[in-house]
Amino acid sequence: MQKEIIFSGVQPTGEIHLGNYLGAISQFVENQEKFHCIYSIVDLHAITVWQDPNIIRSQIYSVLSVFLASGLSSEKNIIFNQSKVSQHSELAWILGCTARIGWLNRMTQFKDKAGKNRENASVGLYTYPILMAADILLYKSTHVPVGEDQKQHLELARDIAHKFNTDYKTEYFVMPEPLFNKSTRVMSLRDGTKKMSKSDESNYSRILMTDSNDEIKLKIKKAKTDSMNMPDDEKNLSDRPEINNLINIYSASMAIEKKEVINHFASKEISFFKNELTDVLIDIIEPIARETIKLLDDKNYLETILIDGANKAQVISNKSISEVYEIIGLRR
């Protein structure tokens, strides 16, 4: 039986942090044994807000290095940066003529990112869910790894695929299914009600996958908690978002049930738990950080992987875009 196809993308904006690793990259590594996987560093999505031209290239290399250092194989998977494959943009235009403004107006992430200054947001920020749909549909992806905040975008991709198929009386586009991330969303170390983010002003809000052991120790030590001991029941966490977040991080890092973590540390001092969590995170991050730094010293090697990945992606995407042009009555 032919393996199903996964597509997923990561923006090269800021450094990769623990939330990116636990929520996506670690599962990319798992999925490479079960699926045909296509992973794109989505630099075109990144420029929906202004990026420094002198920095974005190095950020592409940084994301790729963390991918490889985490165990993602460039031989088992297709790994490339989005801008090297122009068919993504070509298909986005065609799908933009299929999608409806009302659908985009319902996208909550645009409202969140644009905020009150919506009229000054870029057109790209408004329409990037269409480019995301093109990313997915171009490769006839059967599954897309998603968290709660990306479900709406996948639903839009499905709506666009269905309308295209209906308009042109075809079954060309596959209806991609969500592959829900197993781990709980990782929150800020400074505010347990906010997602861990590359854009947070405080460096102590996140643990980077290139942090040193001393930096990890300091960030966990400074992580916001409360004056109580560790909870002995999950019900006791409802008003303790920060310690709940640290328990979730421990659970995801160790791949064990949250209940097991709570039982193990019940009524112990939070300082004891933080020391144990620090050791767990160092065990994961130290080898990844060491390999990432080593890879970043060899830009030629990284560029070779991106070019090879783009060539493989173009074999698929060239065929797809030619078939789409044929369906809509044009020639490429």
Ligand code: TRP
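Next block: the form predicted in complex with the ligand, after the form predicted alone:
Here we give the lone chain, stripped of any partners or molecules.
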């Protein structure tokens, strides 16, 4: 039987928020017992949008610290930053010759991020999903835990793998399967139709994994809602995106069904629900925030983990890239 291998990546573009935690990192922690896991801090993805050279390193360390503080083990898993393993970029070039322009043109994340001024977006932002496919395929990953926003990129990785295998008459690349956290696309606390994101201007739109208890309390208190009481049925939620989001957050944080949350709080006042939600979030975030801040004090230790992870990743990726060169008739 084939070994199951997990790969996932998180960009060091800002501080890790609750959406990253519930959508991705909490799954990473669960998976470490069941699979061989490779988790990368994808700094080459981050620079598709300009990053300040003076702060990108500290952002890599802060993602790593949240990983470790959330319970990811650097012994059980391979954890490294992408730019330390040059095979990712090498494979991205080769796969860029397999991917079709028409496929990239369909990527909605590019359209969202490039906005109206598409001519002025970086070429890297456009080809970004090819680098993501390279990340995944380089390790013959069988499963990719990501938030639901990455679904289209994962389908592209499968399309690229399939076309490469067909073009070169091989079965070399493995088709990766997404692993979505059932419940979760965490939305902004200011606008229930927009995803919670590192780049939103408003600090009140997101809860950080390093927020203090008071900050969490304040952000939930200020979270946009409406003036009605809590719903008593899921059907009544369709026009209430903000309450729907808070219920989803509660359900994902407690790992209980949404229906159960709705029944529990049915017709209660929103302020009552918000207080309970605050307590639930503090229970999760407080220990992670404390440990993250402690870890950030020891950059040498963090760097050692990244170097060790990169060394392990290179053993696998070196072999893969040589095999790929062989398949396409070149030699490394």
